[in-house]
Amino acid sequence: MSFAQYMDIALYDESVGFYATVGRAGRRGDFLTSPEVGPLFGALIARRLDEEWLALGSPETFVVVEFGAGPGTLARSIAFATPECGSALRYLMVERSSEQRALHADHLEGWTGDLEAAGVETFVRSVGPGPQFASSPIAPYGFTGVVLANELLDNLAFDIVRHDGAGNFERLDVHHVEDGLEFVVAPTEVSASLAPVLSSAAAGEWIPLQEHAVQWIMEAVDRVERGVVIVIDYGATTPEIAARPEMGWLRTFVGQERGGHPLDAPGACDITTDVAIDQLATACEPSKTTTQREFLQRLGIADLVDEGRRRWTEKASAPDVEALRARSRVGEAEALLESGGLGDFVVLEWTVEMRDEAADRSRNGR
């Protein structure tokens, strides 16, 4: 089978995948991301939530997808931050684990349940009083708002790839052994609109194809009438990920430490790329593209962590909860404007325009 193939097995069969089963984000978990650190990066976020929400003249039904949502952390974080476009929010979580989905009441005021397509439906055009939220393995389209994905794309199964400097590919299937399981070099095509992106690659280098990645940043822009396209991840350009030794760039994680060989237990650990911005960019082109650093910056972090400083001053003497939460922010701001971390992470952003079928021919080739 393709490494495509069995990547997608490995993290999300539901009888053997990582996700389905054992693996978790958070500081108990196998690995830590940004909502994890704690509840700033929520509140930050629910900033640009309000930012769009304004932006687009306040309607009265507001929809977030957030995808790969995990165990449900960041938008429990939204939640607690009361964000001012709350009245019309409706806040779909998209996991395609059951396991995960499971989670995501808990401590979750407004969660109206775990919903199949109708539902979902029927959810994201629902007016009344929000927030609300609710969590499905399906997403809708057509909704005014905001799909969210944070460090989803580096979670989409991808192949990996090398060419000749000739126009000539190569790529590693997944073999059966005795003992196991084993990479196996095997000819391949890609297609006409990411060759020349590969091509830019060193000559002889293993890179990851991202088909996956691209596939869903075509479909998450069309999913939405009016809105944007937020995703958060650590990436580069496909020349730069060629260029890490050794296949740097392809990553195994389990119990917070850097896992083995991602062939050595299939389902036991989380398998993870860098994301190609510019394979990205084939399918559509970003409106904007800045550091997670530059995000949260413009956003007003530094502002957050000096009303949590005044907080804490206020009642260093007798802290209550809310004085321990607002100290925290000073070190949940380090981690997350981190250099060679979390602070470098890419945010690129899709900024959707009321649309009309001619101009989606257009867009889509059709």
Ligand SMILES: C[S@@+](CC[C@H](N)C(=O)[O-])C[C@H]1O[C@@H](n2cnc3c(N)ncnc32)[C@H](O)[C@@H]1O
Second form
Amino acid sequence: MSFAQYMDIALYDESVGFYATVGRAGRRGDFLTSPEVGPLFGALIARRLDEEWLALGSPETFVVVEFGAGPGTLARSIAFATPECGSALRYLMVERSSEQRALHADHLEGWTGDLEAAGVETFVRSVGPGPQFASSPIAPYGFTGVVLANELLDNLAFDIVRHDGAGNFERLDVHHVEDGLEFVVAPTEVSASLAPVLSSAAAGEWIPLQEHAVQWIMEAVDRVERGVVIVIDYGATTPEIAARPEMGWLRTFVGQERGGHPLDAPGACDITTDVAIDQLATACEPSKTTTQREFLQRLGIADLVDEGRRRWTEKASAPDVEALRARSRVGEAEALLESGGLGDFVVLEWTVEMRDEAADRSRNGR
Ligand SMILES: C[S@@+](CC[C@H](N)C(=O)[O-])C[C@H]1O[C@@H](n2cnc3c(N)ncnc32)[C@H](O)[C@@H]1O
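Shown: the form predicted on its own; wanted: the form predicted together with the ligand:
Next comes the full complex, and the chain you just saw is listed first.
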């Protein structure tokens, strides 16, 4: 099987897949993501949602579809931040793993259920007091609002390919051998749209071919009638990824530690890659690309940290939970802005104006 097929089973198979069984984000989980650092990240995303809601003319129903919501931590922080768009908010956590969806209801006021397709349609078309939250493995089309994905694309199945400088490609397949699994090199073809991007990497270096992520972007942009798709992840260009020594872009994680070889113990660890932003751009050029540091600074992370410091100072002699939370913003901000860490993540935004049928046709017919 291809590496992408293998990875999809190793991460998502209902009975053995890492995310379907034991794996999750969080301090007590397998890796720390920005929402799991603390509530500050969610407070800033809430500001970005407000900005979008106002830009769209404050629609009475404002849909946010968070893909790969994991245990639902970002939604809880956004709810806690009480955004201005809250009264219009229909926030759907789309999560493939039912184990993780089962965690969404915890400490989330306004959670309405784990929905089937019909329930999702009703949820995103409903009008009335929000915020309302729901979960589903299924995402809707045709809404006004936001698609959000934090550290999803690095987890979508990818292949591993290289080129020889003369237009020929090879990929790593996964074969059964007596004592386990091993990589076998096989000739392969790549799509005309991705071949030039892959060929821009140094010949002979193995690189991730992220067709599922490209497909996901195309669908995400098509889902939104008016609004924005926001993707946050660790990313680089394909040539930069190819230059990482010893395929350093292909990583495994378990219990906050780097794991072993991705073919050892399938289902026992996370498998992830740096996201190739130039491959994503073949789906649709992003309207905006920034680092997480720039994105959070623009949204006023410094003000929130100063406010936290002030609140802590006021109550330092007899701190309550709120004062402790305020103080923790300082450390959270350091982690979220860190060079060589979360601060260097890329934030890609695709703004979707009123649907343009001609543009849709040209994108779909590429
Ligand atoms: C690295 S975790 C990120 C969790 C969360 N967004 C965070 O930042 O903490 C990726 C999550 O995406 C989920 N996932 C993977 N593919 C998905 C898909 N196609 N649709 C919805 N969820 C998906 C996985 O089950 C996993 O929970």
